[in-house]
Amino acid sequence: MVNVCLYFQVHQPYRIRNYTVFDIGNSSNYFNDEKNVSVLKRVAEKCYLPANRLLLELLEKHPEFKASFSFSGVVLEQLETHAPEALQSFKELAATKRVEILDETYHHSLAFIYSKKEFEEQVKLHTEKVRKLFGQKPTVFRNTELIYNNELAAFAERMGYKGILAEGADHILGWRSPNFVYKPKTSNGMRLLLKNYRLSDDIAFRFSERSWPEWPLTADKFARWVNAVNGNGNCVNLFMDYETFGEHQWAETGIFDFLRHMPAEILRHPDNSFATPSEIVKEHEPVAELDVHNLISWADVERDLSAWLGNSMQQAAIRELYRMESEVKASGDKKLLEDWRKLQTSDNFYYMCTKWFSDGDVHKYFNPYDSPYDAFMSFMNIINDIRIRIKKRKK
């Protein structure tokens, strides 16, 4: 019996605008607006919209059809205010109670590595958030990039979370395999769920890329590779940016037909099944205990924090936001804090990144900056204007 879980990544960070030494002192506004809000509503139109009109036609169709999601507070946030009709259509989709939603870090941040009280903070937030729109209080946890390792499986256990998803990166699994329920080292009773990456990005990279072997990708060649599963595993897990649909995957390239005829021919198999996190949680035991001690994540073949924390310029900027926690907190400025946090988002660091990675022009066309060192100098520029915010607080 094979478990398929469909989990879907939701999120657009608030990007910076070209925020020059001028502006230091005399404007904190620091985002991009008109960028923000297009490509937000680009996004909308081309993939929010129509998949999910799609997915709720399945559910109608297949009862046995199920899936999950996770929204970054941030991208609540700026569907509430710019494209309320995406928004209800995924308050929709969770009214089904066949589509779970998990919690993450609201801001979409790396606080854990940097500041647990902060992390912990941004998760009750966004738990907060996901039980005021969708009526829904999560029981397993998404952090940020699928970034995982032993300590952050205790610290989600402890906070009440019952799972915890994860990159299934062969240097950790080793011999074996990404399709089966695994126990955190560090865990009494959490459950780890890994993302089958190879299955997953045919899907969200590999779908268009004509070279590929295996193009085209259909759902029956597809089902065929999931039933193969059968025997050798208890749940493939599907984890993707929910953008693949439309968005990163044009509607020419035919993925939202491969979607709309997936569940069918998974369904075909008598031994398959679709489950969300949770069910998947309570149905099966731990095959095994996983030591992850360093932390991975699902960027790039590196599966690291190569993306956001690989070069010096990265380090400083993230090193300086988060050294300023403390004076920030104490001001008691409710915008200080609400722009500080924006700035927390991962993205901010993935812009500043100068190595090559393969999942790039996925990324590229969502960037507002012309270099790496145009994102730093902006972010450097803004930290030093928050400085002085603080100062003028403090008097």
Given for the second form:
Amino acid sequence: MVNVCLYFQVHQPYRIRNYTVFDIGNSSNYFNDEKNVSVLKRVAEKCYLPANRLLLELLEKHPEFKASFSFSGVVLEQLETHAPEALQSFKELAATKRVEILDETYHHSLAFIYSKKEFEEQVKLHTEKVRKLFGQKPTVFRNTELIYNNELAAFAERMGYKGILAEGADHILGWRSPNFVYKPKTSNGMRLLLKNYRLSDDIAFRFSERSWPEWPLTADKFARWVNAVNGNGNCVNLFMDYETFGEHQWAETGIFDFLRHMPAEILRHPDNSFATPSEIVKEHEPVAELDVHNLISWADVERDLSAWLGNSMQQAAIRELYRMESEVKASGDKKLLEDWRKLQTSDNFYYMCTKWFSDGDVHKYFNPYDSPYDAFMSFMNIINDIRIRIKKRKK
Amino acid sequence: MKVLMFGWEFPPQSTGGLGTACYGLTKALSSLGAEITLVLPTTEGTSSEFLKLVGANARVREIKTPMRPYMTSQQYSSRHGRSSLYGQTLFEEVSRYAEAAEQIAREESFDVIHCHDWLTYEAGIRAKKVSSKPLVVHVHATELDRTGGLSVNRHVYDIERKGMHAADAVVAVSNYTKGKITSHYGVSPEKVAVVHNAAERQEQGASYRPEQFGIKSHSKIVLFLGRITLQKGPDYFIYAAKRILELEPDTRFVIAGSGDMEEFIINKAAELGIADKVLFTGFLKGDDVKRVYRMADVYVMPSVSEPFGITALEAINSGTPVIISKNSGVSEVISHCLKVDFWDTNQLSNKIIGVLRYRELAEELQANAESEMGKVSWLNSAQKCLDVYSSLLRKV
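What would you give as the form predicted in complex with the partner chain, now that the form predicted alone is on the page?
So here's everything in the complex, that chain up top.
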């Protein structure tokens, strides 16, 4: 029996504008509204709307079909304002009861690493947003970019979650398979669902890669790979950005046709079925305990945090940001708190990544800056403006 | 492979990037086995271990203009009531040089002719005529770059155009320059190969001490190094300095180089009330160049049009972060730097202040650019030139 668990991440940041040293003290307008609205509308048009329509069809056609989502709070806000029809279609999906919503940090942040207090506040904000918009109370948690370790599992368990997602990284699994439920070392009731990155990335990254020997990927071929798990696994966790459909992989690549036929092909095998994360948590006993001391993520080949915190600019930027937490909160200035939180979105640090900058690759995706250095400068200039706002408030 | 090469300057008798580039390229070509005979207007004060130098004895006795392959700016000359951009003696020298080339080509044995910039094109064309060997012209700069597109000297432009069309292959120092060659000189893109310049790695060495320039040690130093001419954008540098000083009054600006806009820039600094914050070193050579790079906290190259821009690589090799004009060839080679539109003084000032204020920014820029320099080498450039030669010889 194999449960296929589809999980899609939906997130768009508030990108920062080119904020110069001359703006410090003169402007507290930090975000590139024009770019943010245009990206959101484009993604809604190319991905959210057509993919949601297709999922609704599939849910209608196959009573066994299920899926799950998590949305950052910041994308939900933006959808409410700039793409309400897309938000409406997400609500329709959630209303089928076969689409489960997971919790994450409201601001798609790295708060867990820098401030547990802020982390908890953001998760609560998120829970409230999901309740309000979708009428669901999530029981499974996914942290930003699948960042995970034992400590997070224990923390999430204390917050009442039953399950948590993580990357099925080779260096934590070793010889073990991602296709089972595990138990985090530091918790008892918590269950760990690991991404099957090979099968997930076949869709998310390799689908349109013509140099890939398996190209073109068809639904029946993919289903055969899933079937092969039967007998040596309980679940196949396919975790990916929702933007895979129509944005990372354009409609012309045939990605929507693939999605349209995939459920039927998978269900052709009598032992296959679909399940949501909370169902998998309930149905399967953990096969082993996993000890993940160092933080892992789903990013890049390293599966570590180097895309966000790998260089000294990123570390300085985030350190300065969290250093202001207590003063920002003590200021009682709601707008200031909101701005400060929007700055926490992980994308802001991702844009400062220098790892493959000279090769120009995936890190360029919707990156509004000429270079990681420009991203850092705008960010630090804003930090300096926030300092001025705090000072003014104190007076 | 025997190469008859025509150049105009060669270190230590060199006044700019052309001499530096010829040196780097010929040295690497020699190490790859090419036998080079380099013809210069005069070999006085020059020697080389890796190639044969031949003097064309083309220097005229009465030198009224500085013998430099670079022009004065129209902006400056009109301000000062000058009418002629190039001294008469320069054109005279160019034509004597070309005459001598014919004789040299008869005497030397070689497989291919390679000439550098417009001053040597006529020489190359004549050498080709008497030898029937293939001709490569190497474009380090065009008249359009030197003038910023304003007041183009028709005579120079015509020589450039003639050389490019007479050549069997054209080598451009960047895609940026290739674009100029194909769109403004009507050369077909298939005939143009891009060979980027490089810079030799250098050992860590001495730096100037800011005190030597009367600068306090806590002051941050912003460097401009290049000819003080319209092409290099010194005026944008000085306007940026004014803006920067409004926020960071302790900053000091060093302008290293000479050129026809020097007086204009000195006056402008006084007019803007920042004369005491801007220091002029005059033209620097050899180790002095390295010392001034090392002293600087950031090197700025705000060129209006920069076919390549070797100085940016030299600054990086000296451990100094760089801010360069988007209109430059070097921006195709180095990604770990800050890039600006030369005319956008606001952004230029903003980025300079960023590098001065944020330690991590300067450190990351410097470290990443230095490691990026690993893939930039004269050997790669020389190999590409050899490929160009071979393709021409196959055609013969």
